[in-house]
Amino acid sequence: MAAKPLRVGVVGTGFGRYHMEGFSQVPGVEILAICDLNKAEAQQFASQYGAKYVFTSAKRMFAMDELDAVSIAVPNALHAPMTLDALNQGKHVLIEKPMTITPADAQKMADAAKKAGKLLMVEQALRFRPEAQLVKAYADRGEFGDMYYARSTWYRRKGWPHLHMPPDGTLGRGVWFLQKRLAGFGALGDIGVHLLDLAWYLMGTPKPVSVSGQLFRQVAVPELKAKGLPAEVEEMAAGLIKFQGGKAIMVEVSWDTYTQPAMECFLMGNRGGASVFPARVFRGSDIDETVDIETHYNGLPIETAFSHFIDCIRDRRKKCIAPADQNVTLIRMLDALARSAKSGKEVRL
């Protein structure tokens, strides 16, 4: 007898449309409901994915007995209250990154999931990239030895959300990205959360002990002001995070900077190292070993965040790749970097 379909509701039709696409490709999943303040757009996606219900109120959607899980892709400041509402209604939750905008709210979310006995997972997409999973497999086998340092960067040119992205597009279309009370962070919480998290994950999530950082708004402020847009959040973040055992990660991210666009993550160990984009490993010789994803994956499953979320619901013994507790620590690091930039001093954790 076939297993009962797992029924999912999606909140948000901006980036949430990628959540819909992801769940639509997972066997045994039914997208039952879609919610957005833009009812017409929600109805459009409900028709596309065969969802039976459309809502403009997330609270009403979460109250549905038929729903097993919800996926939330809304402005950052709404992550915590919506997640708490959904958990209180007995739903498993996949939340878009960043988990939330304050360490206190992140801890409340993790505690609520534990109390409810439900899965809370954060959609840290880069952890699920095939290149990252391959490098992680090498690291977990100890082929790099003791991993002591990582450098992770993402530089854009003209990559401000809303300012440089079409308002009817799929990425960064909301003005909320530019408002501190709704976004919490600028580039740090949008792309920095990805690059810091990736390096930290591949290094084995060591315990952070201190953070030093700086935030910049040097390039796009005149353009923002000329267009009557908020200029409240940073366009670039740079930080050094130190961990127990003398390990460290340097992270640099920018929405707009006068340099070559790049997305890189380098890891260094005492017996080898790796880069992620593209996946390459360096071990014990002066010859670079380029790793081909198709032929050197060693039989590891290539999971998406959405299939993994569903698998972890179906088998609660399965180890979650992007669990709530790790994301609480990640938010603490982001918050500490912002506080260090404001005070001009290192922040101890």
Ligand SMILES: NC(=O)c1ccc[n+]([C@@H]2O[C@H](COP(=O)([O-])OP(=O)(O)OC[C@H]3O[C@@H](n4cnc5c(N)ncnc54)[C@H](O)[C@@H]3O)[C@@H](O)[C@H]2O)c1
Contents of the next structure:
Amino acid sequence: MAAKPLRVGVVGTGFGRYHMEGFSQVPGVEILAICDLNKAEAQQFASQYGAKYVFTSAKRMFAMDELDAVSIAVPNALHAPMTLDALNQGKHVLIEKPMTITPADAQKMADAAKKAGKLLMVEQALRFRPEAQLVKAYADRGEFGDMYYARSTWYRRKGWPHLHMPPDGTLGRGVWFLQKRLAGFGALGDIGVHLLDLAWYLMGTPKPVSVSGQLFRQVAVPELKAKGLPAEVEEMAAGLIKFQGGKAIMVEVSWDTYTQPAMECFLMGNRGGASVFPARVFRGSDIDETVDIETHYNGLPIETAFSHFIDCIRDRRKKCIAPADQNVTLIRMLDALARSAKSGKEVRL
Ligand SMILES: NC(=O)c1ccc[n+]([C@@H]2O[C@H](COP(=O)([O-])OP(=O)(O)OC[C@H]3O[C@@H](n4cnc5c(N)ncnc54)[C@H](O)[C@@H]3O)[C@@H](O)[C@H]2O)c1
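In place of the form predicted alone, the structure of the form predicted in complex with the ligand is requested.
Up next: the whole complex, starting with the chain shown before.
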């Protein structure tokens, strides 16, 4: 007998449209409902993905008995209240990054998931990149030895959300990205959250002990002002996070810099190391190899965040790749980096 379909509702039709596309590719999943304040857009995606219901109120959608799980892609400040509401209504939740904008809310969300006995997973998209999973497999087999340092970087040119992105919702559309109250962070919470998390995950999530950071807003402010847009958040963040056992990660991200655009994650261990984009492993004193993704996966299906979320709901013993508990620590590190920039001092965790 075929398993009962798992019924999912998606909130947000900006990046949320990629959630719909992702779920539409997972066998046994029905996209039952779509919610957005923009009803016309919600309706448009509902017809594209065959969703029966359209909502403009997430609260009302979460109250539907037929829904098993929801995924949420709305402005960052709404992540905590919506997640808590959905968990209270007995739904499994996939929440976009950053999980939320304060460590206290992150803890509340993780606690609420435990209390409800539901899965809360964070859409840390880079953890699911095939290159990342490949490097993780080498790291987990101990091929790099003790991993002591990583440098993780994302430099963009003209890459502010809203200001430089298309207005159609395919990428970083909302003006809320520029508003501290709604976004919480600037580039740190938007792309720093990915790059720090990737290095930290691949190093085995060591325990942070201190953070020293700096935030910058040097390039695009005149352009924002000329367009009458808010200039409330940082466009660049740099930080050094130190971990137990003398390990460290250097993270640097910027939405706009006068330099070579780059997305890189370099990892160093005492017996080997890796770079992630593209996946390359280094072992021994003079050997390095570029690992071919196709050969590595050898025709096996590559998990996406969406297939993994569904698998983890179906099998609650399955180890979640991006669990809420770990993300609480990630949000604490981001918050500490911002506090360090403000105070000019190292922040102990
Ligand atoms: N994982 C990734 O790589 C990735 C990429 C892009 C965005 N994101 C995240 O996704 C989230 C959304 O970003 P986006 O780019 O889609 O922004 P967006 O501005 O394009 O879309 C947000 C959508 O939320 C809707 N919305 C706002 N308030 C709502 C409410 N109360 N109820 C229902 N709908 C509401 C808006 O109408 C809009 O359609 C953010 O947290 C962002 O960080 C993640």
